[in-house]
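Starting off, we have a lone chain in the form predicted alone, written out as structure tokens.
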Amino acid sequence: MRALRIGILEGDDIGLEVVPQTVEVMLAAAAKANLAIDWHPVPIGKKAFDELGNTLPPGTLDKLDTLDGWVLGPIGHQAYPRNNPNSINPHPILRRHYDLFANIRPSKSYPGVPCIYPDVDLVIVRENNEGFPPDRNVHLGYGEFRPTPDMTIGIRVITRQGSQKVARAAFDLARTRRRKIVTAVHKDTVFKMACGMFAEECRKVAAEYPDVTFNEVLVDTMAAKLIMKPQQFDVIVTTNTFGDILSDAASALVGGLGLAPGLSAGPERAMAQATHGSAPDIAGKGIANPYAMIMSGQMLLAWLGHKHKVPAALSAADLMERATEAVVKARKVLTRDMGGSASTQQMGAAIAAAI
């Protein structure tokens, strides 16, 4: 097997701190597992704009076309220069260009780490390229418009193909987990056509997985159930905006967005991208929690291992997971949001050393 080709896109603000720690941990795991990786730094974000005049410079997509996957740091696009065609939010473009249709977001609580609920271990699989987001639901133009000064109209797009793909990703994931339960979240009682289509496709896919238990919950009911007893859920599959909201709520139950990794996966490539934002208020202070980004890198290696049938990548992913959990459970080298006093670099180094 050739070396895996992985890109490094640092992103903005705390991305410049947590992505390097993620790469160091991935390097340690790859060395231990005898996994060959070719690393490729790729410019993106505000740093790329300052140096090259574009937040998504010409050639970036061409470079990513040659890679198996990449680590993308958080993007701070709200601070980008306004009304400049070269100052755009890159990550929706990456998601659409590479059909990264499944946004996989785990939430897991750990003993001793401040959280609302112990014993939570669930994953939300969110459809990534349809739904309400106006930068993703039309081919040309924008999915929101204002026909009068006092009226704004937004478009929601649901397709059978998109619903089926994300449902299948959720069921495939559930098969790898201990409980093997998929819960589809929608609101087909009100959005009879849009949510109805999503629910129909989930039911069709469920019939192909008799070994996986299938449930359905309306999204408003899900909001209550998630807060009251999150331990009852295993894999949750839902549409774009519902998943975006529910995954942030789930992360709050286990300790916050610093504990919220994520992976955007498509047919051929995957992108490690933590759920949290770029946190400009703490950027440069060395206090950002690297857990979410490191575990996003772990998810990338696991996905690449399964995709390309590379046992060493699966071993490296397992090493990263066990080392990260060991450091968290030891509670000696954690950032302040997890109840410790360590810096970003110290926590990342502790995880690499544990490998």
Contents of the next structure:
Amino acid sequence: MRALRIGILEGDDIGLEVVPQTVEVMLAAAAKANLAIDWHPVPIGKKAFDELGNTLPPGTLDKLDTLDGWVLGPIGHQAYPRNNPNSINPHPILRRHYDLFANIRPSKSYPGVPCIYPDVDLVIVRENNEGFPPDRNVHLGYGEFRPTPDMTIGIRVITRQGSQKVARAAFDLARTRRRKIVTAVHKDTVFKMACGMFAEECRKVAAEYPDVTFNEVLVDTMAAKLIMKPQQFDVIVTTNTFGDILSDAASALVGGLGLAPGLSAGPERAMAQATHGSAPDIAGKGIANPYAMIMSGQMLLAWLGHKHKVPAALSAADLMERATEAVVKARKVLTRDMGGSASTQQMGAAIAAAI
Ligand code: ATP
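Please move on to the form predicted in complex with adenosine-5'-triphosphate, as the form predicted alone is already shown.
Let's see the whole complex now, leading with the same chain.
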């Protein structure tokens, strides 16, 4: 088997702190599991703008085309220079260019770590390229417009194919989990055509997975259920914006955004990307929690291991998961948001050492 080709895109703000720790941990796991990885630093974000004049330099996509996957740090596009065609938010472009249609966001809590519930273990699978986001739901132009100064129209896109693909990703994931339950979240009672189509496709896919339990919950009911009894959920599949909101809420149940990893996966490639943003309020202080980014890297190795049938990548992912959980459960080297006093670097080093 050839070496896996993995890109390192640090992103902005705390990305410059949590991504290097993630790479350290992935390196340790790869060494232990005898996994060959070719690493490729790729420019993106504010640093790329300052050095190369573009937040998504022309060579970046060419480079990514040659890779199996990459680790993307959070993007702080709100702070990019305004009205400059060279300072765009690269997110939607990456997601669409590589058809990264499934955004997989786990929320898992640990007893002893500050959280609302110590026994949550769920994953939200969110459709990533359709729905409401106006910067990615149309081919050309922008999915919001203002016909008069006092009226704005926003559009939402739902396709059968997109719904089916994300539903299948959720059922495939559920099959690998202990409880094997998929809950489709929508509001087909009101959005009869859009949510209706999404729900129909989920039901069709459910019929192909008789070993997985399937149920449906309306999104507003879900908001309440998630807060009252999140333990009942295993895999939740939903449309773009519902998933974005519910996954931030789910992260709060288990201790906050520092504990919320994520993977955006497509037919050929996957991108490790934590749920949190670039957190400019804590950037440069060495206090960001690297857990979310490290576990996103773990998800990437697991995905690549399955996709390319590389047992060493699966072993490396398993090592990363066990080492991270061991450090979290020992509660000796944790960042502040997890109730400790360690720095980002110390926590990353402790996880690498545990491997
Ligand atoms: P975006 O819209 O880009 O997703 P956001 O508005 O959700 O960003 P974040 O940048 O994720 O905002 O930050 C939200 C809060 O969570 C901030 O107070 C931030 O400090 C905190 N936070 C985010 N990530 C981490 C982390 N890895 N460790 C500790 N705190 C974090």
